[in-house]
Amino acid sequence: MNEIFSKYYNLIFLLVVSFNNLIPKKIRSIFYLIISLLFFYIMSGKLIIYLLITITSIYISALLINKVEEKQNSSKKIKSLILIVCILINLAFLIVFKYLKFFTISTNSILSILGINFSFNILKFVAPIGISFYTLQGLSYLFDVYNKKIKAEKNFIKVALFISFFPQIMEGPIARYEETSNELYKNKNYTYDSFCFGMQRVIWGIFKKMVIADRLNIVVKTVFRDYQIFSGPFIFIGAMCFTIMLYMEFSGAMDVVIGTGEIIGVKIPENFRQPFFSRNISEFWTRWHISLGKWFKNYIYFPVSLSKPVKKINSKVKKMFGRKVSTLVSSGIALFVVWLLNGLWHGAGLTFILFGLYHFILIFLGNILKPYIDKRISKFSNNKLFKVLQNFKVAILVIIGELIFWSLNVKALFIMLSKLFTEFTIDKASFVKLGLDIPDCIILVLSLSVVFIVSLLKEKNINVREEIAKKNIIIRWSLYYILIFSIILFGAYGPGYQPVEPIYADF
């Protein structure tokens, strides 16, 4: 899939760049939509029908909700019914494609435990690419129409393009309509400056993916597949490599997406903001996969915390234990729902559910202990060493979370966790089995150092790209060529290397 994706994304990218300025502005949005649907069809074939059903159902439902709103005696029940029907239609596809197998296996296991001699057939379906991304993006538009934050769009092309825009369709980010609707329909001509600036971002993303992520994939595949032969330190190395690989692959993909948008004058929301500079796990998740976090906050966390059942619980707890405890309880219930769904969104499996619950526990405990911790660490708040230690603590917690996330199954997870705390042997043979030689390690250290320096500068509000743009043409293009030749010379491809699949495309 990785080779197919790269090949056809490049083809679509070249088509857009080649013809963008030649297409009349009045029909450029139609051109983008045709290109987006063509890309989706190439990647998913006949499964494009499900994308078209999602687009059509959300477009019609939003218009119906607006029509009901415009009536003097509008019924909230009718609005809610339209919303629920549309949600059920789209969630039905998600359940069938992503979760039916998991639910069937779980049900069969329960029946077996109960001694019932019956089992359901396990049906397998191939899911359309990016189904979770385009479904959530479409539903965000519908929710905003329902909540009167925006008016339903009458132009079908605009809604269809918002949901299916080709750079975002595979791995996001999950934008809200108000964030990208105007951007998609500005229909700008790209300029020399916008092309150079966008290509900077695209090449930077390819560098992170091909030089770092694809190289680390060797270690990750080996450790997570053959976990039984490795001791604790090597399990940790594997989990650490996966965490870095995931960040480089996913943030690199976002660089390509945002860079593509920049070239044609479409501003796409950022999805990462130096997450490993976070000082606690809650802050980490406001910097990592930002668009997904915002989606859950706006459409799950707030509705659950303000729902009637939670309000009733909140009222009873408040009478018994006071306002502080009741606030913790209501936020805790909403947080639990968010992280349970977050885990399931990533995949149908117990390890994904445990991944979600792990982060729920960390964040909820952090909320409970925050007043006490803040008092004790306030005097260290400006201490640089203390900040580094906090960053290190967050990194360790994230690595353990990613170990849960990427384990083959629950049995493998508990074996790996057990080894972390019981087996401490380090031997040369295990290093050899990891699959990286000394040149690979040197390339990784140098490449990660470059990424770290760029991230550190961004954290200090220094825009590296703007600083490069200010340099004279010789320095500027020398840096561009160094980056390009780094990919060509040091990219992990050829015999012995297997590219990382677009990880989040399956989610």
Second form
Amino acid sequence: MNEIFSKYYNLIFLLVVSFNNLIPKKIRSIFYLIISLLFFYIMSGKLIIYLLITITSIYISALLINKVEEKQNSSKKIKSLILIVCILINLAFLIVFKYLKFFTISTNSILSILGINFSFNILKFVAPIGISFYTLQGLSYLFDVYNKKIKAEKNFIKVALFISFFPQIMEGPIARYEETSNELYKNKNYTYDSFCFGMQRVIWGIFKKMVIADRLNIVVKTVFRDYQIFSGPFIFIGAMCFTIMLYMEFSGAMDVVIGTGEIIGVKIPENFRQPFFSRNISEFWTRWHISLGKWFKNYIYFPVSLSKPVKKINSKVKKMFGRKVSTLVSSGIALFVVWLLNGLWHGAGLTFILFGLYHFILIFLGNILKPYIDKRISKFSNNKLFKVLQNFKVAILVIIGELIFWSLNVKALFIMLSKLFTEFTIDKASFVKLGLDIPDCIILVLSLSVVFIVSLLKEKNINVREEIAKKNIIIRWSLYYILIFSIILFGAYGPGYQPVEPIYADF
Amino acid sequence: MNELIDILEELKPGINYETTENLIDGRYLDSLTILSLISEIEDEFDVEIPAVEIIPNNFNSAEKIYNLIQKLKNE
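Could you present the same protein in the form predicted together with its partner chain, rather than the form predicted on its own shown above?
Every chain and every other molecule in the complex is listed next, the one we just looked at coming first.
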């Protein structure tokens, strides 16, 4: 079950929408916090204790850091110690809940290879939903206080709400405190306009999820489970369907999150910006899961590339080979760390690490070759056909990346990759085995065309909802009804369909 | 200021650095260019730019970058 689309979210959503304007503005933040914690409790039960420890540890540590700074003989060592203790507390939860099983299995394998007759018991705990999201969001607040970008917040409710705000806690976006803190405490009443605009965004997200993602789930499940019976072209179709499914599921969830915020007057940052219009893979990652990319850039990429050891290497390389090479080396070291962590953030497993390394290699190679490629393609850079070809290149690279990401294990991954390049048979029986009938395919083509047109308009800086709002009532409501009824009529639910299981909420 | 604009023009030509005020928000400078820029600034102006100062507000225009350099020099 996907948390953002679950009946529990609907219940919480109804509670907020029903009571928002009735709750006095002075205590509305408390109302949001109670609702957020209630939502988390419904989803994760007693594991809420870990969320509360995270909130409290981050709140207290930030205050302590500020206190140490205010003292005249403030000690940087004490400040750093507080920061490290708080990071360790929160990382310990992440490691125990997400990585313990993976690390234990890996250690046992190494011990067995070394011929040591000993193995650790494999323990696996159920993780609190959204732990990777709220931990990163909480830590970003702590880092910003430590780096004197913001002052520590004295009001516990404000910090608690920032870390646990119910639309964001499951799948992000991972916001910075200065980005959303003011938004969360504006305590606006919703208006007819904010309600309509927000609801449109919510329904659009549900359309993407229920009509497209849930339908593609049939193909994805079949291909990734029974990969051995499919040839290369069908493996590619499966990986392509997974990529589209992931995009529709995750960006659809973001539409619901941002739409919910819009209704109650809280502006939540965007997490996608038409990623498939990217011209290279680096650009893709500035348009897909934007908030995670920014987090890694702000708290890992720049700190690593400007750290003392990397600067030392940089100055040595600079003397020998010049500035261009030394920058590539610094950036390469930081990129490697970023993508290793990015892979691990997505999940504990070798396939996720390989997913990270695959992107590291692509981006690093892209950086090395950029000056040579730019020179050669500069005369075509404004050519529309050339842009489309670049978009296709990015899409294919992303699809291969997602194949690595979603493979059952490393063995399955290599079998699937080798089939891609060695088995080219296309037969009707395999099409049937994919599990979609002709009406399903027609619905997919039509609904994806609608998504494509909307994305194209957004890419051209046309605000689709504002344009629709300018039309007369008949056109406006016809469009709304088409969207609502297409979810009811063509949503992939009922016998034969299984909704997409949580992908990002489980990270 | 002129030295800074020369550095910027060498790293990323074709932008009017006198008037552009959204170098980061407008995605004119990517992460790699920022690293090159920092390396050049540190050599040219003899300052050290810490990672925490790499925020859009410090890098959105040549003037803002120059102000950051002056601030770090005075620290």
